[in-house]
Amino acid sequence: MTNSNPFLIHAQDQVVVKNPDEKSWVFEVGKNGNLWVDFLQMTDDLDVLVSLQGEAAKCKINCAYLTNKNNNLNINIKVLHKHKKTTSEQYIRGIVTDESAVSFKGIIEIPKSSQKCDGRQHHRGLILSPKAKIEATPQLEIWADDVICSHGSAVGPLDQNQMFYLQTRGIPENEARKILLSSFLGDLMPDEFSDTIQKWMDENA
């Protein structure tokens, strides 16, 4: 089955990639390996498992979601630190409107044997209409004691103070809204996705 949502693998040094249908991915990262991948989800669910299997393996997972109408997306990302001195970063941002809904679940798991690991996970979501919903469940499952880990999630509407600031500078409300939405994803997604994102903004912002 083909996924209509864009993805881009920037780096996959010492990485085994398994993606049976481009909705369910498994990445196995070996010693000193490096994985960096971007996902843009608009119509399909996403399930990602990253297994950091060798010492000093690292990964960076960026994911953005854009949903409208009555779409329902489930996004699950899990990073398993199976070896010591491994590093992971997860950055997830999304925008929902109309009657759409997104369920995001992100997990960082570090067993007792995997000391000196660094795991980070951050999620931010914007809700543009009263009937749209975002449910976020960030989780840390940490059994090791010599680690650095953080996670966080924030969901809400557009910042009205920022809207007011732009409008006082002579920018019309609709244009100000598009500027804020574009900047929300601008530093996360690569240029290769910009046309797809801009088209969605033009139709839904």
Given for the second form:
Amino acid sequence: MTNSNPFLIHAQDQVVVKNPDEKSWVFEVGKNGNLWVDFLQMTDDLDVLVSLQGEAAKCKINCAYLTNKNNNLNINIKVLHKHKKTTSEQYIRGIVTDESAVSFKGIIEIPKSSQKCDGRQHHRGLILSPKAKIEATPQLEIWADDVICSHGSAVGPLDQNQMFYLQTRGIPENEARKILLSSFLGDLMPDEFSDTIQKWMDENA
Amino acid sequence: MAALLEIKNLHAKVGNKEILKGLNLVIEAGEVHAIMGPNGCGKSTLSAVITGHPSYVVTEGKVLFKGKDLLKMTPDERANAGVFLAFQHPIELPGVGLAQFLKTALNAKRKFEGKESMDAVAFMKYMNVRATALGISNEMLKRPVNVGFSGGEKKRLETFQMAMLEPDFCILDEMDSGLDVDALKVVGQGVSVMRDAKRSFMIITHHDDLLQYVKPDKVSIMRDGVIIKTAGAELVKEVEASGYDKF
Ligand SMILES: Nc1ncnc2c1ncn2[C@@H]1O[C@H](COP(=O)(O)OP(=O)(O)OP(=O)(O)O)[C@@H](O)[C@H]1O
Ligand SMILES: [Mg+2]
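The structure above corresponds to the form predicted alone; please give the structure of the form predicted in complex with its partner chain next.
Full complex below, order starting with the chain above.
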């Protein structure tokens, strides 16, 4: 059996990890600390709080969601830049099909005292069926003025012209869809999750 | 013998707008047929309809390819039956490497024909000969399909894909637009070496640049969704000299 909500912690220097229940994570990153974690959500909610609480602490959160049937997921990721000169990156990509629904909420909070921070959050979602839904609410709470912050969210169906182009080269529809779906996820997820992702693609593309 | 492509009274629309309005066209096996016509007359629409783009709805008429009803086939079935379109505006596929893409396409065709997949080594050989002939570097083969390529490079890559897939019927939609003299020569020669007694070309163009390399057997003038005149290669000169208004 493949785990349907795997995670992988790549780096945790100066990090205190709390995992009060299966769906919730709190990471406290200390001075010069570094956190890099990947999540793949297929059936369960996810609630992540990263608190960057020492100078120059940094984090990278990669999250992919792949949902089908009538699964309904809430994914909340919050990065709190508690200290100055902290940096964060969040990359979230998801594919929903059937009647599944995902509500994604991503928060970057930079209090007034946390100058020279850099916070990034990018979300992209693909909707494969008319009854599937993605609701994305990126939220920026930036109170400091000397910071770099970028965020973006784009949700839509597969590009019909890309599908057509692949098909005009003789590639059948479901194979074309698989090609576009894997290129959509790109290398966001680690090799450790490949089998799980491949299986999902085979069953849902 | 039946024509390779036979289009009868073709009507097609996009949204509520009728673009093809009763178009007739016959292309024989081995024929090079140029289509010329003013901007917006429906040339690209015709190629989209022949290849099965879902945005274009056929409301009337027939398209027969090798005697079979093309309109009943999916775009990939049409491709595997031998239809190829070199796009006027090739589509970018971020994250999809060109070589891998072509291997998938080639093996899809082989599967369709009941042949075994080509293995990695055989494929590399097959690809490298064709890439070299069209000046496609190794670096280009590794990049994602059409992403970040110049307009002229994209056209060269379309020609390369055509050489890889060896289709029976090649539609070139403004292959010669935006090419510099050297690229035109490469593309022109690339197309001309593929010309043979069985393979046909439909070359959509506004000038005789590409046609100098691939002399057409026939030239048709298209206006407002229909073919209004078909004649020999001499028609190209007439169009170049005095435009479309006299037709
Ligand atoms: N997807 C579309 N949506 C709306 N209108 C379209 C669409 N595709 C084509 N058209 C319209 O149909 C007409 C024919 O377009 P088409 O691209 O076939 O012309 P063309 O002959 O290829 O022109 P050009 O020489 O400029 O390439 C144009 O008026 C164009 O605006
Ligand atoms: Mg056109």
